[in-house]
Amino acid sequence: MRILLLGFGNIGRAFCEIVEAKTPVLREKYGIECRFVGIATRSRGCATDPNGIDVETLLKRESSTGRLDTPSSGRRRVTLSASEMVSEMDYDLLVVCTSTTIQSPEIPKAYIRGGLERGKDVITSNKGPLFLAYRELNDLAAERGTLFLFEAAVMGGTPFFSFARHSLVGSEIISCEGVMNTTSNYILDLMVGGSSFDDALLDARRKGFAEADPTFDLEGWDSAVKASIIAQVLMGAPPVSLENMNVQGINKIKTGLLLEAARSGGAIRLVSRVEREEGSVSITVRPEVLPPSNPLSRVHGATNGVLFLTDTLGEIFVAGGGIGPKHTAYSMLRDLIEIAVSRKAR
């Protein structure tokens, strides 16, 4: 399998040393042969090679240089862009971890149109062209026949779409709620352990669970995309704007009304409903007091948790711990094997 990779950041490293870790397991287990073809950079340059890339010596280079090309690296051109990489090379699998924002996803989500139209299979762990965009990449896939895997993108490390598309086959989900951000999580179980909302958001940025400027996970529009994904993604529901969602954050909660919630045996949670209606869907995001017997009262720290209401099963609760490159990773990971098992079937 010929991997074209955009993006090298932590999340894009951290892809790179796992498929390379776990090169025994894909080779033995599942007959797979990953080769990096192409990795692109915004700023620190590219790397082509059709044989296959040393990542190893990429890394070093990267590290003790700053960027990924050299004046003799690769037969092609070394001038190559992503977008050229993406239109002209040859691979099997784009796999687009790029920086993005919900309001400017423009550029990957043509990088993956771009891999799509050319009937390449596609993983991402961009929110932004699934939140913008879902319906209109999927279609394109199943028009030119090729996969459109996103695990990464929607809670990390969580078994999320996995396992609805596996493991709830059949099955009508008529509502969903969750716990889908683990920075405003953390905080708030620091809170109940006696710290004040400033210093809780100083430890979860110490520790890398909140962003530079954290507004948008804690003022709870992290968690409304992510729940405007799902709705799309299970519930083939049409796109809905930040504007038409009821969101609130966590940035106003006291410590007391946590502390009161944690004596009942309860919690606060930060909690995503999506809920079917006539013809459409509704999505709130807010704070909640969840009693003992709401299984997310009971999702702590870095970690998520989602409780589907099926037609076939009643309740399915699926969770997952862990915030961070690695976990993200392994969701591409995941996503890459489903994709390599599916092509052999063929």
Contents of the next structure:
2 protein chains.
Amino acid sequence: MRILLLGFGNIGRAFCEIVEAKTPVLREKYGIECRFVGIATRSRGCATDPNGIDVETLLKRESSTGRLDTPSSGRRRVTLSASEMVSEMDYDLLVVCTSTTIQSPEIPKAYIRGGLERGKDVITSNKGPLFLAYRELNDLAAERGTLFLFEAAVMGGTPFFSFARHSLVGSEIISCEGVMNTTSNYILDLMVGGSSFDDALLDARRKGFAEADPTFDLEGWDSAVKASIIAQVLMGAPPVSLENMNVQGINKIKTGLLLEAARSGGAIRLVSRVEREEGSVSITVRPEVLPPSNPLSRVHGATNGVLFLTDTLGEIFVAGGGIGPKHTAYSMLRDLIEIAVSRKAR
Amino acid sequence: MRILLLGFGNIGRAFCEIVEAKTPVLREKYGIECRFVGIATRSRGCATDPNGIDVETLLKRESSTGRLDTPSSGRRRVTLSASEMVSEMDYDLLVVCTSTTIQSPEIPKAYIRGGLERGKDVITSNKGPLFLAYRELNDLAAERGTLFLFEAAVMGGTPFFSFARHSLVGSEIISCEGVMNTTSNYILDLMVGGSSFDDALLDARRKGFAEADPTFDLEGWDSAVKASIIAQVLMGAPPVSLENMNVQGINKIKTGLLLEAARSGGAIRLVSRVEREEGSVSITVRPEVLPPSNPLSRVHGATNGVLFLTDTLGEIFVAGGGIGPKHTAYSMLRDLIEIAVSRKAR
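To complete the pair, please output the form predicted together with a further copy of the same chain; the form predicted on its own was given just before.
Below is the entire complex, every chain and molecule, led by the chain shown above.
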């Protein structure tokens, strides 16, 4: 399986590492041989090798020269752009984990479209293109007979879409409520423990659980984007713009309310809620007082949890703690294996 | 997809019902058309129809005559045995949900072998054959290029094997601990609430959560069988006999200990624990004091929960409440869809 990887930040590197570490399992258990034929970055050039890039050498070169491409000797440097690589190179699987923000989803969306249009399988960890245009991309994949998977895009290391697709196949998912923003959840827990909001945020930053600008997380927009993606993927809802969503974050939460919920054995959580209603899907994001009987009240710190309500099994709860690049990278590896197994049957 | 169904008790009927109820979804979403070409019972005869049995008519006939077969008029009644049906009929999928106990796994095992040997896909909800001979059956399925699935056999309506197979694919499952016996868990909760063991057992019986002879559940053997199946399926462990397992149930539990655990915020749970150790797999079943941080301490009443420890995602927790025939039947439907989708690719 020849992989074209776009994005070589924390997640891209972690993906190379896990593919390398899992080589024996991929080979022996699934008969998969992977090689990276292209790796692209936005500002540090690209590397290509149809026989497979030696990632270790690449990392050394990057740390010494600051770039991925080999220094040109004699003739001018030829660096392909990511979109040229997508449209011109020979590869089987396109992996898009560029570090784009939700505000600029058009670029990764174009990469994904480019791959799908050429009949390539595509994996992404980017929320943006899914939020903007899940159905368009999914329809294109279906039309071209390829797979478009994105387990890593929502709740990094907590299996979600694969769970719905495989373990709940044939079920109707009536609603889905989740604790999906780890920054907010971590801060809420610290506040219950006695921290002020500002101190809790500072702690979250120090531990790497909060972005430099945490507004998007704390005002609930990250949770809203995830909820909208879930509504589109699991319930066929149309995309919505952030302005049209009913979203409340934890930025105005009062410590008194948190303590009151804790005293009664429950907890306040920032809940993303997606529910089927007659002919439509409703999405709400807000802090909710959850009783102790709701398993989401037990999702602590920088972890995620989702409670599905289904027509076949009633309530099903899934929770995981993996939010780092390694966990996100595993979710992409998971998708890779599903794609490789399906390719054999094509 | 022509289905041969062995067993027409609560689970077999619920399976017919869910296949009927989900006909539109199966047809429109997956292109699957199901018909039951044979239904067998141990003592109430069998029904066959290559064009598909009308299950509603069958239920009426059974309730008026006590049998599945049509009364013979003029000539002697010809009733096929289940094993004749397995070896002689034309069908695509064999579904084995006979009501056999764990002590007599040879009969359903023979049915399953019979189907697999003929290259048929097989689904079962029976623990016995898995406990006795998972690897033998799985190897046979692999050799014949068929699928052998059994989501319903362990924790009825809590997705377990499909979760490990799809959502954790490529991961190493290091350990797996679970609350897997609903009878025991229900009784423990009532005891914490003030009931005596005997009163709690009586209540469990009234609600249908306990068998007429609950020894197998309360002494931990049911949990041990499930743990052994998990050890075989997920970790390649060999089968073990019950006598060689280290098993302790809840039948000698003291109320004082339960209350002590509850006061500290945690709970005592009957835990099935399966762990990889160097070159082997250890299985323990016993009541354990769990701290509140262990999500299994929050698995209440007649529900199930499993905590996986993986090399890729750390801890992942799955919990569900579905333990009735409908939930078990859904798990078989889930397997049916996986098989139908895979058949299209063969």
